[in-house]
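What follows is a single chain, given as structure tokens, in the form predicted alone.
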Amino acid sequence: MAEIRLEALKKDFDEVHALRSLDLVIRDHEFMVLLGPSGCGKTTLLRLIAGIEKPTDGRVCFDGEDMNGIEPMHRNVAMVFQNFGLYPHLNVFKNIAFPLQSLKWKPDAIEAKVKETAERLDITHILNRKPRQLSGGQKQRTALARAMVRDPAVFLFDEPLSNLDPKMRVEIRDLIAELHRSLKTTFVYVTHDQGEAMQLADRIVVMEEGMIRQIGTPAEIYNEPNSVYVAGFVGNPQMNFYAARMSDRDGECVVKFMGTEFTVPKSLIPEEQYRNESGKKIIAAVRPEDFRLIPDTEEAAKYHFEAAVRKIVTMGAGLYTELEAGGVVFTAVFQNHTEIAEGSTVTVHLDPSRIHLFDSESKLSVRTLARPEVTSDGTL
């Protein structure tokens, strides 16, 4: 098996720097998940680890050996495209068995691979169709055992499920999930899907023009995101956002938005950059599903305030709500047997260790600031 590490790795096209001095250890066994928006630098990265681009600077290694100048071939790794790259002449067995031809193994022991492959994936009965005959689903089950059937050390995911249906995209996510906690080998899946990565991950890298924003646990990053680009990137609906002041009063923390005091958690607050910068202006984030709506026949909670109710919208279990309060628009979700009206004014309540806290100037969670550096492998 295989752990990656990644040193001071560029990669340039032109002008273009797709990827700016990265570090990064993904760990042997490690479900890892490359989360960011088109032209990241995510795909970009996963074809320098295949060994598929070049590195412009930096090194890629495996299990400590340096991977720069080997060949793909050689780097005992498999890939998995969104668009299947499944040969279309060839039948469903042969696609499978091509990598093995590849590799000169003999036409039984080929046989027996490939057909113990394919019943792992439930594939058995498609192996004489050609890809035509084949649904999006099956496509992407025959480019999973293709890429399973030489045992690689390392699987490489590029948005595999981007060109399936809603339904076939939930089957082919819990069979890829499945298959890691069976296989017990090291993945590295690129995503522009929150959703994929919050569940499919062991640890997410949240990327952005090339360089690395964080690195977590899929609880970490949506519990303690590190700056306003994470915050506000995973979630959905997305974290509400607000210009807020922040000052010491008699030894708490107060913080000002929407027109209502909250006296925060001290551990929220670094000691010596914040405290003593009365009326500081800083950014408050808050995620939708933080508020609590108080019901008329409850007695008011300490932090609440009025909102007007301007649109409400019923999504599955919860409803999204649009609310202003403070001048302020913002988005709430409740549950959907909430009995609530478009105009009427509600009640509504927030706890203070619920709201993030980001720097007005460096964009940054002022709980970050406080923190030692970071190491490559996101520990610190």
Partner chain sequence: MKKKRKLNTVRTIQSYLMILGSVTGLVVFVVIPLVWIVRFCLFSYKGWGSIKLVGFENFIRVFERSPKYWKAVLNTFIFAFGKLIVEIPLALVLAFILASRLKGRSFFRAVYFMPSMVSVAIIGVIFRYFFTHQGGVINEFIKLFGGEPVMWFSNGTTAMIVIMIASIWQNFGINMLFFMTGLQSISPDLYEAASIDGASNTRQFFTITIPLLGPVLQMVLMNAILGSLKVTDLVLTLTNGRPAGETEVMMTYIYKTFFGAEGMAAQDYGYGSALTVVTALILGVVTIIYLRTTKKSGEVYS
Contents of the next structure:
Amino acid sequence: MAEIRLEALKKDFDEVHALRSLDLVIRDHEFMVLLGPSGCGKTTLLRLIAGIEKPTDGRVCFDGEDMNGIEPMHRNVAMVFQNFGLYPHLNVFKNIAFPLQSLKWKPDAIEAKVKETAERLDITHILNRKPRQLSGGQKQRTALARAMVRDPAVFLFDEPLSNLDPKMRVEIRDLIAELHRSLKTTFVYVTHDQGEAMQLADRIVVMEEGMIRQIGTPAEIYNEPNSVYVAGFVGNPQMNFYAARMSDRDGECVVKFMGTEFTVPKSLIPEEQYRNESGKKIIAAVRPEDFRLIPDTEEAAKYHFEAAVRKIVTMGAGLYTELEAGGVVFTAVFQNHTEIAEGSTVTVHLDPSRIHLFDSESKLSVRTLARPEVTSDGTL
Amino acid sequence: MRMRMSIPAKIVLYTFLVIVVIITFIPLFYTLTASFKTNMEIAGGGVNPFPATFAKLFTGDATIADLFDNYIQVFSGNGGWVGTKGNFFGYTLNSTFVSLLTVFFVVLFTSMSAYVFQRGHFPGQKFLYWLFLATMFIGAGSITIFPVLRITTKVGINNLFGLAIVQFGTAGASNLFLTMGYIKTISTELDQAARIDGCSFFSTWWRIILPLSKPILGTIALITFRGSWNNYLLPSLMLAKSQTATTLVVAVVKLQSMGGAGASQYNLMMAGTMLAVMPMLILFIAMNRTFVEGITAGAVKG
Amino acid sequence: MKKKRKLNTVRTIQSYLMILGSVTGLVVFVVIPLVWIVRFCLFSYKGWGSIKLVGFENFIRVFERSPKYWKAVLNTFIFAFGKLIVEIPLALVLAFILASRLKGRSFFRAVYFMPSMVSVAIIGVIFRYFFTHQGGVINEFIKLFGGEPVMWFSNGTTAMIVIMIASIWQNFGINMLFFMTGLQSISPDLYEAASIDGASNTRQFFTITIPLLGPVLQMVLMNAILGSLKVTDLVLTLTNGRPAGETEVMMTYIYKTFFGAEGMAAQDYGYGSALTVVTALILGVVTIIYLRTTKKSGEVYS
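Just the form predicted alone so far, so send over the form predicted together with its partner chain.
Now the full complex is given, and it begins with the chain already shown.
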């Protein structure tokens, strides 16, 4: 149970700026996910919180206390690693008991606690085995047990699911979610898989090249991405981006792309941005799931255009369809069993309120330009 | 690599190999059999390797004790200078003691240092690393033996214990680099996990890295033991003044050069030689693989 | 929560303590002796009395008034050349044979490796016994086949031959092993491709094996050359330079300079150090020349 506060945190490795002066508050009991591609600094950030890496500048505070110079053990954090990090020469029992031995617990107490934790994670039957005799899922459960056994204030996860096969991934992911619910501890979780982030997080921190791009709940990140980067990172299949033109028409914002004009509601874009503009370049983005063949809202009914169906892939969750309109190729996802054939032409509907607009140069959401976020720092 | 060979070619090849085997065995074989002969027999010559006593065993004219007479003499000598019969039991103990102690020092300090160089971060690290590297090329062992002797004499450690220390000190940095290479294969994730689980830099080594280094340390232990057991020059100089504290190998060589009035005591010398050689051969047969791996691992590093 | 400020300091201190053993061993028994030699080669000191700075006088003495030393140098090179001419091809051929899937190769490999388990000094003892004029096994065999027994040790040439034989016997197994490791690293795919292209075994040997073995060959040969030039124990126990310095080698001469021997008192330590430095330089020059001339075979993969 701890609130983690990062202030002006910077980390350099010789010439490389792994983290550029960032600020972040992770709330007590929160499940916070650090999301981003390889090299964005998320693992470095995790390690700074853990204490196995020292910051070049700035501070890490737990409940207001500066953790500088304090060893991980004394920060009361536990960590679960990508490659499990199990000690190969010790069996499962001894692996789990390891941190308790460091704390100089008595053997009886250790045995009791280890057994209790093992039961919790359903691994009592393999306590005698060595790591090389375990399956991926069993290894990760052991790693979780070892982390839990000390009742830490903060749990850290470094891409714990990457080395598991898909089925095991779901199993352990659900286990982690359940653990968070029952343990009520602060979880900080690093991943590059946006699906995982969306599933598990209370809040997500999207990172790029050592900086925080956006902080928000999964819904916020998904529905109101503050930049092209965040919009493109989250969502599967990826968001469609269009080079569009924006004009002021009688006080209304009209955006044209795919050969079609859409009048965008005022809630989406502050007036100053489009006033008196004519044909100004802008980036429009639409999520594949927001296109409709059958309109579901009044606005969607009003706006439609013709598109040629180029390719259809049945992906289980839906029909991933590649379409072309106005010389632009884009992706849409339609419900399974929709009657649609490759090579045909269909009428596609789009509710303009589902369009995201981004400034052409800064690549930031038009809303961000007007209203910079409070808790994040380091926007380009 | 495979070779498809005709039968006659194979026969030639095998014959060649067997000849080499015989040539390899002959010195050891004759030494072994000579160790059971009397001095007269040895000096008398003849190609027959088998001691007369051996045959007499079957005719009842001799006992097993007679056969092993040389060994008995050599073992139960009254101690003191090798020149009488020497106390080979004592010498064997000495060799064992020194070798074990050397192995202890080498394994302990090498594994610690390799860990520090591989995983550590401290000022002067690079310099020390290069120092070890440089001495590996320059240090020739017998080239600096005299100054080493001066040091040991001045410090006063010309005894079995000191011998082990010096053998450790002059062992060279190759063990270090070998171990470092091995530690490299241990994932740093384990170090991180250990640190989070409450290990200091030292206890990470003690509880995690050291146990995991057992394979390479085992190899190093074997090779070091052999090197110490077989060592001649250093012990012969360091232990020259002592009458009882000599190692086995040195004692055997002394037997050769002493010899009393004229004729060398060949029979005792052979017995002593076998005593010095047997342990290594037995060790080798038992740990064949490890030795081979160890020798080649160090060599073909690039 | 216990706070430990400046935790890095604790880790650094632990690092230093952990390498203390190895570093001390290195400094005391390798670095300091080297420094001693380099220092004393410019001085004159007999172990008692004063230490005088004499500049390069010792070196002048080495180059102008040390015929015995240079004879030893010559002997050393003759020895190295003579023994390697036999040993290396032998090791290579055996390695090649054993690298194929012959039955019983582990047995042969183990047997050939056995001599290297025996102490070098003891090998000297064994072979001295073997080649003894009166009753030595070799002479007895010669007598058996009707020949005249040879006085192996009374003649410089034959004595040197004995030393070479002993050294070959000791070392061929190890070098064979090195070559085998090198051979194993050549991908079998290459041989398969060559076979498909119709190349005979001999052709494959010369176009694939030899070139790709280049780097290994270079390293092993350099190792073998330097090791042969540094031979000490073997000569000390086999002939000790007899007859009359005919089998003296660089290392044994230096040894005698420092420690004295029958018929030769210990010399000035400064002179001995100068000898050491010159010897080290000789070894260095040999290394450089060797590396230069074999540069091509070492760069197979460039």
